[in-house]
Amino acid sequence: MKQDIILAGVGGQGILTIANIIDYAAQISGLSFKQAEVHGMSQRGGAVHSHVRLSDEAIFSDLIPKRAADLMLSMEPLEALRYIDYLSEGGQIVASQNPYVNIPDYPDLDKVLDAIKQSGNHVIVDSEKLSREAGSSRSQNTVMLGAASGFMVLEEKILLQSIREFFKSKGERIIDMNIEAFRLGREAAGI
């Protein structure tokens, strides 16, 4: 069992949250796994997407070659079709249809939107409202690890624990906040 996948997004959007609370369940299943990120300017909301591989078997680099990524998680639409030549045939897109409009000249969002439809097998989400919905605008990356997360090979208990774990040190509200996140991004996926 492997599972390749490509987490997009810009500076801010909380990309390395998402990565660390995979890596963390990986490690709670006893899976192998390998991260590898490219930083943006974040606070010129610069292009941020991380590699995360999870195997049952050794793994031997950390970055996902183009067109062989199961999985891809993308916090920002446009950033979706950025990295879409490392989709497999066949591979999952989950992304948000909020766009962070930091360019001038950023495309009509429909058109962003039904390129992403066009790529292949996709699921599209309304982050920010849900997020909002849970408690807090902060909590989009959870709404769409939860959206993502039945496209996982990573179980869903497992999840939840490895972000209770992540947050613990910001206490029961912020837990419980990111745990409704993730509840609702899976719904909306209809998982």
Second form
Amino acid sequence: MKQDIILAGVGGQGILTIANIIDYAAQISGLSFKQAEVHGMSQRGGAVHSHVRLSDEAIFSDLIPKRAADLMLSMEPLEALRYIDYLSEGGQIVASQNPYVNIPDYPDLDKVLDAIKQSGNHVIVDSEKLSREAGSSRSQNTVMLGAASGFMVLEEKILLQSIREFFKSKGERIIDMNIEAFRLGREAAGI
Amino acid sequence: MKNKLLLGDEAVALGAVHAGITAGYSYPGTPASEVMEYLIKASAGGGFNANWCVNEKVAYEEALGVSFAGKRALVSMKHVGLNVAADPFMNSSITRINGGLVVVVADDPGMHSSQNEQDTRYYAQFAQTICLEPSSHQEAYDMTRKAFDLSEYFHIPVVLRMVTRLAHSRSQIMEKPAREKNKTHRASGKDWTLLPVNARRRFASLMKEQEMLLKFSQGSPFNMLDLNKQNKKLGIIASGIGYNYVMENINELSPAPSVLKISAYPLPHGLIQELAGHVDNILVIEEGYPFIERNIKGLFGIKGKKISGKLDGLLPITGELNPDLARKAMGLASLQGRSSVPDWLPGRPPQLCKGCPHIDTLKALTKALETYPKAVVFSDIGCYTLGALPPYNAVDTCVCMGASVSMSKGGAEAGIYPSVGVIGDSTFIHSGITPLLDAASRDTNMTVLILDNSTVAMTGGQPTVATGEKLENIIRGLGVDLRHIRRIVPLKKNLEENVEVIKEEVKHPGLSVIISFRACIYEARKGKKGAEK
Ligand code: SF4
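Condition change, the form predicted on its own to the form predicted in complex with its partner chain:
What follows is the entire complex, opening with the chain shown before.
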């Protein structure tokens, strides 16, 4: 059993948080994993992505080969397209529909969403709205994790355990809010 | 033995802790910063010393002092940091290293966050010492521990070469029991006083030792030859992280090629010969420069053998490797899929944060220089380098730490006016003080802007040694005319005022220093949180 996941977004959108939650969940599940992430210059509002590989066997490459990713989880529509050639035939896209506009030449949103729809199986989520429902626009990343969770090899209860662990130091309120965000995301994905 | 979840850099740091270090030293630099960040956290309970230093040379020399005392020390830096520390590094392979000294250098192939992609294996070869190159987190941990033993056994500094992909990848490792620290046992001064009479003796001894180093790498379990007697056609030499990309794809090759994994240098000649004796074609897959490939090819190659890799263009000679490039080089077709990246996709380059103090400084500077189309702004390494990109287009150079100040002096002396240097507080402390001393001694007609944001921002907000008043006192102490040390606060509302100050100092026909003082927004937030507590 193995699963390769590309996480995509813009620096500051909380990609590394999602990655850390998945890592820990993999650890509890007794899976091997490797997760390559981006630090330094590119984190300053630039495009960032992370390669997450889960397997019950040894994993060699930290990077996922092109056309091999089972899942593309993007915090932002445009960024989903940036790495779309990593997606395997039959791979699943889970993307937020809310653009992060910090460049002058951001294309027409409908064009971006259409391109995602043409790229494969997709779930597109209004993460902004759902995160506000959950109590804070800062929980968009957990909304997206929830939306993608049904496509993951990790069990829901283990992901929830990992979320609790990750936000432990921030207190009950933040934990509950993130769990709610996760639930709303999962629901929106229709799982 | 516990299973731990760590970044590659952190696996190195933990290896050092368990190897019984007495001290760790570093200067921040991507992709090496997390080594020291982990050490600082791990040292919180006492037991060993871990701290950021003013630059890599100082860090290295502090580590040398620890080694002299007979204790173990780790020094970590990014690849270009070793250029700064090259002086003590090169000489330390001649001193008789006493307590284990391990130099962790993280290369950045593909230049994710660097100005070049130099390969540290050349430095290790230059100093004629051992280099270990892990390919996995477990190896990063194990090799760091082993590196200390090797350093003490051969009395040389040992280089551990990391690359971005491993440094910034997270995985699990199995820890092993920690070892005790060394007791203090002073080195002999004769071996450490590199007067010609001693240095000649020590250099000869290092040369003699080379044979033993070769024996080590030849027998080291870090170098592994897996010979397939059934396949005489292809043998692959893979080093460090390149090995992962080979293994990712190897199951698709039949019959399987022989594979020589190299993770310990000097190059294991015997193993390479054994492989070469068995196959007609050798493919070298290594991250960084074609170091192994060039070494085994020499000037004339090996008669009757075809050696492929980066030199014959099978793999690109610049940039970072990945599993897809390895596939191609191994003769495998690329994987199929339907979607491709649209050609209309705009880039999203990194940019200065909203509210960043540099934005206001750069705007004021650009405005002040409006009437001087010939002005040159020599810049430096830090977040403000992003001021070279649109919409700012505010700076003209970025070469190496501190070069803004020295280049403005050279530029001014070559007739450039206005010649302006732009440098951050931590970069100034790292390598800007000495060139400013030089400029002050001649009162060169130039203007230096020191952007004091109170932190090492680009690499994640490590503490800086001198900011605010302390920084200003250093500048005063260098002999800069006190009337031409000015202070501005980079805020939108101060724009006109700041433009005036810059204009005045540009007009002054000698050296001026303008300190633009406002904390990085992340640093300011930290401060606020602290105040609330
Ligand atoms: S990290 Fe700080 S110094 Fe760097 S761009 Fe952001 S606000 Fe500016």
